[in-house]
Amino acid sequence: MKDQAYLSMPAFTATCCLGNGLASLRSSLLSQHTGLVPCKFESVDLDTYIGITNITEDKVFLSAELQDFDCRNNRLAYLGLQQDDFIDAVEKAKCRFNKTRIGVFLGTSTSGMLQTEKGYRELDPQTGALPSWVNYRFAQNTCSVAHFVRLALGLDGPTAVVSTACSSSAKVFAMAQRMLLLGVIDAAIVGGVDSLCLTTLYGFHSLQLLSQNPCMPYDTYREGISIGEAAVFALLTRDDSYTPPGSLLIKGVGESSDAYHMSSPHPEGLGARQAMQSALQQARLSAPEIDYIHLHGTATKNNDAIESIAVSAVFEEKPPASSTKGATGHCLGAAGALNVAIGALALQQQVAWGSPGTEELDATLSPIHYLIHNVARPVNHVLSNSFGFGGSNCSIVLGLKD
């Protein structure tokens, strides 16, 4: 693995608030544009931002043979996969591979849940029971959205699901790197996929870690998180000779547990710094060469304060560094594939992200290089953090091909 690590990424897509697409995408990043909204999402009260994606209700959206997985998540895999012709990339993938050895593994935190809650007020008085139309099989479970894209996209590899909260689609890359350099694939769709749910905005109501208004990474008045939606894909082969200069590389991928608390991080960040040294190692790279950090940052009072340690500790040359939350909502399970598809967006346009809704930097972090506006650049390596509930960590580099 240490010899032959380099992943390439030909063809990547990403659709959430900020519209369907990378287009829209780049061009709300570049004008620090942000998607959050004020939250009017089926019957929550809540006072509370969002980042809401435009799914249509229509019920021909989905082909006869996708019906059965019709649910609020799926159809936003759905929506993710029309876009930027990723599905033309895939079938160009399946010319040149065995679609028997293209695998899919991708991230949620809650899959179709909604239909669930739904469910639930259509009990049965009398035994209990859901109503028929809830399909806790082809909807719900965890796996569902990797059986709906692996049969959307006409494959017949290996499928996974990682639900690590936040973590979820960045460790994706992960397992998708295993199975290729042991040569037990030659491509994977990799990605993640999570949609607004009742549970998840209650919940961390419940937490108290929502924000009122449009969240605040790093900034000195951060309340907490607003709360996002996302689908994200990536394509990822091995890097050889097919493999052009200038290509998208997945670089190092650095994965760790804190085995500390099941919801807050190690208080010195330690985890985050093992995973974050775990992938400059595997990218055969020093702390200097990386040229931009796209921090988890979700604008939480610890998470930020931690993530900051653990950079701080790493990076003695502190590179710029930032958080887009405040413009795409915290994805949580589709976050980690979020932020490397704007890390490879940071790449492509030499641009070294700002963070949208931060005003004022906390000057009680520890020290990062922090950016609140966009800056012009040169950057050749990108590093994406990605922290989950309960202590998963994982950082991915990310580069060009010379």
The other form holds:
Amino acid sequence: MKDQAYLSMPAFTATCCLGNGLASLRSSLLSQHTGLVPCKFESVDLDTYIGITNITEDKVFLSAELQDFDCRNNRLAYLGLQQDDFIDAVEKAKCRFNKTRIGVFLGTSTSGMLQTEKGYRELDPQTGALPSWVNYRFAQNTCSVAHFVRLALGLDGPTAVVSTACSSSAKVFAMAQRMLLLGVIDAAIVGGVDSLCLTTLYGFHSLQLLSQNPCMPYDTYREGISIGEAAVFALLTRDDSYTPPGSLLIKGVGESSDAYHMSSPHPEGLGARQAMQSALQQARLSAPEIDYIHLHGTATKNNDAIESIAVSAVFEEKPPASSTKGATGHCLGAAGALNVAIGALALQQQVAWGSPGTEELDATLSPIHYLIHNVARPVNHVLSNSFGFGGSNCSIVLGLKD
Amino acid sequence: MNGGADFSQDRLQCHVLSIGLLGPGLPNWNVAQSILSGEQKYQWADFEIPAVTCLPPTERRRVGKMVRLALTVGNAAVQAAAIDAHQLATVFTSSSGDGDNCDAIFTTLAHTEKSERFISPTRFHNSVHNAPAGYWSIANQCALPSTSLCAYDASFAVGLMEACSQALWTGESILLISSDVMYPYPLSDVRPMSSNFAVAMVLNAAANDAALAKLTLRYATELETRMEMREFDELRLSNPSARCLPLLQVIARNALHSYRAVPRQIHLEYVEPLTLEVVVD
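I would like to compare: after the form predicted alone, may I see the structure of the form predicted together with the partner chain?
Okay, now the whole complex, with that chain kicking things off.
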């Protein structure tokens, strides 16, 4: 059964600070535009840049049956679902498959935490109780977004959130792959939704990992991350005779743990190496067959240095590689799926993406073929990296159906 | 087609090689086995979550109840299965994460003086849902894949399905750890739990001599199984991880009375309208 583990990705969509849906993402990437802006989010007083989406503040944004789930994260999910005819693609899948056999597996780290953060400012002065508008189950709980998306799409299948920090929405591809190929489900909605909140902004600030300027992955003068938010969804099915030639395929997913430190990667990048090698192995590809590596590339001193060591060790011949977080920001729990979406666009456009924001490649990094500018070239296979706190690593190989 | 796999099959099978357990009045799997099978009387007893000795001292000081609880049952299951945790992939599942840590961060952030919004870096990295997984991998030097799931009250059933699918996928043993810890006030108002509870299982696609049960899983639409005895059902509902109890009771009865010839079927709470059907034999 594991001989060939390919999945078909007949539909996907991404919404981030570069705009709603794939058209704006594609045009921004082609023009190497950045969506990062000075942070004016909520009451945050940090000197940093963020990637913020245009979520509406409209009170009746969500339909009545979804109102209980109202919070920033689920609003972002809803906005994301409306793009690129994604709902139509799901409706078609519902015609083909039983809706109890369509899974919803999403990654998030923040969920609707912002609502509870605000609730703590309005604790009852006598009792210390939270205000009645804090809805733990449908907003703050980590699984809220998966329940919300399942309900919004009218699905009745298996549902879960994977929450492994910044690898969350890459690992959902592995979960869906196993469920699909073991025959437990026939289709899956995967992806990630992470939204701005105070915990992540002040948390990364406490670790001294926030950049004061728009982040500059792999640059000599990089100084940290810019936090972004995103909603990314993909429809996955088994790759079978229904898959038309030229379709996007998920060819391999590799997972590993660093077993080293909660917030610093293994100094030799062992976990990252293992994830990349497992993904290649499952895709039945050798390193030289990868045409572009979409790096995790958060733009912290340490993460980029160690990812360069790991990539350099796995790839003797250096394929073009870059991070696009200078355009989108680091979308944390949605970063893995966003990386896959941008990797898919590289396959569709036949472009290896450059690195918006990066000016001078850090010469002290291990040798990799880092692209600062877009390069039009044949792209048949893309490797996408995502690494998270707790030493959670996931790499994904994408390709096109022959 | 993918290697000739039969996709019409919707049932997954795996074997339970060992169980680790810690809940009120259930100090370990051996005691729980005799209580759940009716040989010993049940009495609710609150308990202290033990310190973890398997972490380096610097890490040991940093971990809260959630990590301690998860690692305690994980260690118990690994020891009972006589397996090296270093070579065991893991599935962690929890409805809620570390509420104490969450409460401390939210309290700090609610300061009206923005300049006082300083979160401790340790608190921040401990706030990730995969904190128990991270500490487990460090404690056991385990570089194998690990996932961390959440499905609100269905978290145990979702974790069981995921662990079973991974056991079949890799052909190797896998460790499932499901844990939930009571929230502090005021979060306890919006997420009430009345116990701390954690369960761990080592699963494998193949049986060994010590295997406790064979599980056959599939999604179903029957109602979830309740416990016959009121105090057990209260315990089942007191904590999302305790939703495993109907399954553990069948395993306990089968193991002690060795009437393995009769498979028993139960339904675990899953996401509506589904339940997770488990046939135990």
